[in-house]
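Shown next as structure tokens: one chain only, the form predicted alone.
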Amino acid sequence: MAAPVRRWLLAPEESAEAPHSKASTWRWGVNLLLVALGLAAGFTFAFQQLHYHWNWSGPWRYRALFWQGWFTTVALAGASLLVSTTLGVGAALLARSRLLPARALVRLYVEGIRGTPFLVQILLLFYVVAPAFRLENRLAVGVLALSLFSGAYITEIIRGGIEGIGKSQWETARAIGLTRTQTYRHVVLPQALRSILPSLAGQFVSLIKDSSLLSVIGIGEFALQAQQVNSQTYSTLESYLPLALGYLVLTLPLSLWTRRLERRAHFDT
């Protein structure tokens, strides 16, 4: 392979991450563009083989439904991100407490959530738990279901990050007189955050996409509105391609933001 081609196609051996210099950014952008064009060509060829007749006029008449569903998904995902992250941090700390009932509670919560389908959890929460506590707001039930589900995975991610900190770090913090709270705040959590950011980013993206299952309890989020448009227009691809694009608009900035946080939190060891 010629040297100029190698320079444009190969990343430096010391790093496989996104580049930082201006020249490397240009090479990274060119390669992204080439891959995107290749994928676009492949999809174009596949659609041409279908001989599909596009009809955007029907879904366009229902564009207000798309916007309504998209904003509902944004509200659900935003609230659930905050609640599930708070729940995950709290449960991870409880899982490491000296109180055995607290540890047992967290273990039952995590294993119960991870071992059962999310769809079943939604139905149980909406038809059994919510009526018992006079909770009639569908959006509130949806946020609670999504937060409990995602919170269990975030708990394990954070717990794993904390337990990955070396024993010497804890002993050093104790030796210089830091309390347990100060040790977590100034020593453990900053180091754990660096290692768990990729997993957290993946979980946050999954949370946004999992919100589509809330349509089973009648929440008019993005996926449900796309289904309704499809049932009205019989334009399947024209109804679901905007759905995919709408989710991508939500998940891509989140992924890019967490990658930026990874670079800022990175330091050599």
Second form
Amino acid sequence: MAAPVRRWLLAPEESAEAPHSKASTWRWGVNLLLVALGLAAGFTFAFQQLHYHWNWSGPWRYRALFWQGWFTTVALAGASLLVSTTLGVGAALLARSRLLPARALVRLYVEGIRGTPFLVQILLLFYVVAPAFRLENRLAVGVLALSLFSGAYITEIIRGGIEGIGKSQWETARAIGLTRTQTYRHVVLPQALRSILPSLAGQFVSLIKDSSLLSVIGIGEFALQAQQVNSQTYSTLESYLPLALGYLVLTLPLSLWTRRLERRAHFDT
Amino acid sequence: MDLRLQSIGKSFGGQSVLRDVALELTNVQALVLIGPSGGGKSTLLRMLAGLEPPTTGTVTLEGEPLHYHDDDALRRHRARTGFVFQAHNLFPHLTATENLLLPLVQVHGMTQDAALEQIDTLLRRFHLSDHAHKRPSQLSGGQQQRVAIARAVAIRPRWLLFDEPTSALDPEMTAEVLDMIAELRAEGRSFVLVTHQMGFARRVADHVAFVGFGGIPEHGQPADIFDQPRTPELKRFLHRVLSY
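Please give the corresponding structure for the form predicted in complex with the partner chain, as opposed to the form predicted alone shown earlier.
Shown next: the complete complex, the earlier chain at its head.
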């Protein structure tokens, strides 16, 4: 390959990330744009083969429903994000406690949740567990289901982060007389959090998208409302494309933020 | 310090490292432990620090036995002990100042302001002020060890314990760390030092214990230990380490 072409197409060796200098940022941007245009051309071709008759007027009439659904999703995901993180930290600490029943509980929780479909968990919680405990608020059940589901993954992420903290850190904390709680609070968790932020943010992205499954118990979140619009207007693509866009608006900033965190963590060490 | 070890034994998973170790010292300021690697020096030091319980026997410091089965008593003992490890002493997410601040505020209940003032004085005295706001990753190995020693001193410990504080350092950094320890010696602080630096051991110690072969085959004044070793184990050890 000729040198100028190489310079435009290849990143410097040993660099997995997008390069940082001004010139290389520019080259990266051009590459990104070209690939995006290529993909767009592919999709345009596919849509043209379909001979689809776009009709945006139906979905537009129901735009209030979209908004309502989108805000419900934001609320659901936001609440679940807080609850599942709390749950994850708690369970990760329990998994490391000296109390064996506590460890067993966390083990069963994590394996049970990760090994079964989210759909089954939602149905089980909504039709069996929630009625038994007189939990009637649909949204609360939804937040609970999503938090329990995502919490299991967060537990594993945090546990991994804690286990990644070197033995010397625990030993030093012990040597200066910190209690176990103080060690977690001031030494272990701050360091663990730094290293797991990228994977944690990735889990949050999943959580936002997974909230769409709560439509099966009739929570009027974004995906359910898009389904409603579709069944009212028979404009399938016009109902579901805004759905994709609505999720992207939430998840893309999270991903970009993760990228930045990764780069920062890179410089820190 | 007054230190007494009575029939100390330690084994790890059936493998015994120390057997029936006894030592009685009164009024010693600087005790240096020398001996072959894997001979139990560090294990003994960690025992003194309250980081590792002996399998059998008693450790008595200043006339009081250490209670290895009482977690709170043990933590209080550790809080009054300034321990410096071979490396990785500092918390990497905290600056030098914050590393010193953590035990002062969390363990010793000082107010933030009082602690910061004391830290400032201490860092200045050890010529570390320029590094006060740096993270460990921005410091050289020697500077890291000096900050670690400053942290050990900051808590006003009853004694300092050094576990091979220079064995991860190059000669120049080793010198800067040893200078600091010599300074603390001149100041009258009590400490126990595990080291492979025989010249320094001789200069700084007022008592040397040769730890190895499951016990303490020989101990005494530095001049006796280094010039007139009696046991064949110590003779062989000194011959080996001093030949290069």
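Take the two forms, find the largest set of C-alpha atoms that superpose within 1.5 Å, and that set is the rigid core. Positions refer to the first chain, counted from 1. Being a predicted model, the structure only gives us computed values, none of them experimental.
- A displacement of 2 angstroms or greater separates the C-alpha positions of Asn31 between the two forms, with the rigid core held in common.
- Note on conformational change between the two forms: the chain splits into two rigid parts whose relative rotation, smaller against larger from C-alpha fits, is 11 degrees.
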